[in-house]
Structure formats: structure tokens, C-alpha cells
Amino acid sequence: MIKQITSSANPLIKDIRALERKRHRAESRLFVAEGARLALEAEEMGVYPKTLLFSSEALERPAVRDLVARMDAAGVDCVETNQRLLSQITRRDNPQNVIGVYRQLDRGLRELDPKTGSIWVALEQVRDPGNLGTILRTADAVGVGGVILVDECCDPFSFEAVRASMGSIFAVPLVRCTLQELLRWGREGGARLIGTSLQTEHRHDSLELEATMPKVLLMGNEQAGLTAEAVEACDELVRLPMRGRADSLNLAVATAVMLYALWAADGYPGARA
């Protein structure tokens, strides 16, 4: 049954607004994803929200009406509200008119087998949620086995990270672990750990690796790069060549270049025609 809520004092609205805070997301194991397009993409992957909020204006669109009907039939808590409350939830002046509240999807490292994917991404102490969301989107495009968050990283379920992922938050397996856990997992699965560093002259496109061998791309913090321990643990270190005045790339851009270099070395298996 579809509910109607128009008051910001409603307990459900208060709980959803609180998901802006990392602590509340961690305690509730929920997060917010904005837009009908993201809700439709999640549905295609078999992921349904706990709660779906939408404005009365959104119901004028046949696609949204059909979406709401399917969600309601599936037992999702469907709530018709107004743009004012949607704006309060998203902290935007012009919010999306459909918002989903989803259960967090991260899992344990032991649930993943390195051999099920030829390329994996590990991010050590990444702090910028926009970078993290963009990396998730690129990882989805390349078809990586998963994204592994090493030690203290920013929250992939923050509003900014979810927005930047453009729906890929639902498609890419997410894992959190320590560096030692990552290294043990990689060794046991026969994976090669590849990092970027200024301490080498080997270019990013000079790697010669077996296409069937699992490869873990390890990228570091936006300012400091990889820790000394991570650099020491890498099986291969490469650097991105520079020509102009800039001496580094944005983390999300550098990760994209590296991912496509690794995928190209494999011969772009699975690429759509």
C-alpha cells in the first residue's frame, strides 16, 4: 500500500534524512540512491530498495508509475511525498523526484575468489568520496571482479560517492579489509599485485602478464600515494608518463588509465561490440 507523507516531522523522513551522516549509515546499514534511472538499473540487477520515495509529479511519468507498481507488489515501502521533503533529504535545491533507500551491499573478502576475475581494484586509504564513486563506475565499465577498500577509506555509501558511481554501486562487489588481509588473499589466489609509484621507471603499458592470471591494481591515497608497506608488497610497480607541467593525475583518472591498460593487455575480453 502506498503511503503519503508530507511532514518533515514524520519518523520515517527523519530516519532517512539522518542517512546523510556516516554514523547513521553504519548503524542502519542503509544508504540513499537518487533518481528513477538508478532505481530501474538496480531492479534489473535484482536489487530492491527498502523504501522508495517519489513526488506526485513523478507519477505523471508512465515509467515511474510502472516502477512504483512493481515495487509495491514486491513489498517495498512506497511513499508519495513532495519536492520539499526530497530536497531536505538530498540537500539539493533541485532534487531527483525518485529516491530509494537501499541496504548496503558490501561483503567479506573471503566471499570472493581472485580467480573469478582477471582484474581487481584495491584502494588504500582513499579519502575523497567523489573519486571513489568515479572509480566504481570505471571498474564497472571494465568489468572488474570487485573493488577492495584497504584500511581507512571514505564511505562508498555516502551521498557523494553513490552519486558519482552513477548506479555502479549496485553492480560492483565491494569489500573492506586490512592491507595484510589483502596480501594474504592475493597470495592464496595466485594474484599479482600491481601498484603505481614514482620509484620505478617501468611504464604502465610495459607489463607482461598472463591474461588468465588474476591481477590486483593497488592505488593509494590522493595526496600521499601508496604507503611504504604497500609499495614493498607489490609484485610490479609502474608509473604513468608525464609530459606537461602537471606531475600527477587525479586518483580516479589515474585508476581509469591503469584499468584500461590492464584490460588492453588482456585483449579486452568481453568488450561489447
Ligand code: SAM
Contents of the next structure:
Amino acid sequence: MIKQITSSANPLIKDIRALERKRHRAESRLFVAEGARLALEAEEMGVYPKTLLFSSEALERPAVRDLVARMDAAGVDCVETNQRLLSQITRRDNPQNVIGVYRQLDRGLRELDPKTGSIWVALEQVRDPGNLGTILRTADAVGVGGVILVDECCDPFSFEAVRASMGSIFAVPLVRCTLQELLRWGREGGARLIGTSLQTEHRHDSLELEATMPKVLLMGNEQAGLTAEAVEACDELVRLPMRGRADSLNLAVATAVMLYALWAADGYPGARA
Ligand code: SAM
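Compare with the form predicted on its own: the form predicted together with ligand SAM:
Now the complete complex, all chains and molecules, led by this one.
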């Protein structure tokens, strides 16, 4: 049954508004994803929200009406509301008129087998949610085994990271772990750990890798790069060549270039025609 809520004092709305805060997201294990397109994509992957909110205007669109009917039938809490409340929830003047509240999907590293993916991305202490979301999107495009957040990272379920991921937050396996856990997991799974750094002479295109061996690409923090401990643990350390005045690449850009280089070295297996 579809509920109608128009008051910002409603406890459900208050609770959803609180998902703007990291602490509330961590406690509730929920997050907000904006837009009918994302809700449809998530549904295609078999992911349903706990709650779906939509404006009365959105219901005039047949695609949204059908979406709401399917969600309602699937037992999702469906709430008809107005643009003002959607704007308050998303902190946007022009909010999307469909918003889903989803359960967080990250899992334990032990649930993933390095051998099930040829390429993995590990991010050590990534701090910028925009970078993280962009990396999730690229990781999805390349079809990596998963994205591994190492030690203290920004929240992948923040509004900004979810927006930047453009739906890939639903598609890419995501785990959090410590550096030691990552190293043990990679070692036990026979993976090659490829670190990136500005302080090495080895170019990324000098890597000689066996196609059958899983590769874990390890990227560093936006300010400090990789920790000394991570650098020490890498099987290979490479840099992307530069020749202009910039002293480094943006983390998400460097990750994209590295991922495409690794995928190219494998011959782009699985690429869509
Ligand atoms: N001052 C930091 C340093 O010296 O490492 C710069 C960090 S950089 C903005 C953030 C991350 O992006 C690096 O840790 C590395 O993973 C990656 N990165 C950026 N530019 C790179 C390059 N030219 N070669 C390899 N990795 C690069």
C-alpha cells in the first residue's frame, strides 16, 4: 500500500534526512540513491530499496507508475511525497523526483576469492567521495572483481560518492579491510599486488604479467600517496609517465588509466561489442 507523507516532521522523513550524516548511515546500514534510472538499474540487478519515495508529479510518468507498482508488489515501502521534502532529503534545489533508500551492500574480504576476478582495485585511505564514486564507475566499466577500501577511507555510501558512481555502487562488489588483511588475502589467493607511485622509475607499460594471475591494483591517498608499509608490500611499483607541469594525476584519473592498461594487457576480455 502506498503511503502519503507531506510533513517534514514525519518520523520516516526525519530518519531518511538523517542519512546525510555518516554516523547515521553507519548505524542504520542504509543509504540514499537518487533518480528513477538508478532504481530501475538496481532492480535489474535484483536490488530493491527498503523505501521508495516519489513525488506526485513523478507518478504521472508511466515508467515511474510501473516501477512503483512493482516495488509495492515486492514489499518495498512506497511513499508518495512532494518536491519540497525530496529537496530536503537530498539537499538539492532541483531534486530527482524518485529516491530510493537502500541497504548497504559491502561485504567481508573473506567472501571474495581473488581468483574470481582478473583485476581488483584497492584504494588506501581514499578521502574524496567524488573520486571514490568515479573509481567505482570505472571499475564497473572495466568489470573488476571488486573494489577494496583499505584502512580509513571516505564513505562509499555518502550522497556524493553514490552520485558519482552513477549506479555502479550496486554493481561492483565492495569491501573494507585493513592493509594487513588485504596482503594476506592477496598472498593466499596468489594475486600480484601492483602499487602506483611517483617515486619509482618503473613505467606502467613495463609490467610483465601472466594473464592467468589475479592482479590487485593498489592506489594511494590523494595527498600522501601510498603508505611506506604498502609500498614495501607491493610486488610491482609503477608510475604513469608525465611531462607537463602537473606533479601528479588526480587519483580517479590515474586509477582509470591504470585499469585500462591492465585490461588492455589481458586483451579486453568480456568487452561489449
Ligand atoms: N603527493 C602524492 C605522492 O607523492 O604520492 C600524490 C598523490 S596522487 C594525487 C594520488 C594517487 O594517485 C597516488 O598515490 C597514485 O596512486 C596515483 N597517481 C597519481 N599520479 C600518478 C602517476 N603519475 N603515476 C602513478 N600513480 C599516480
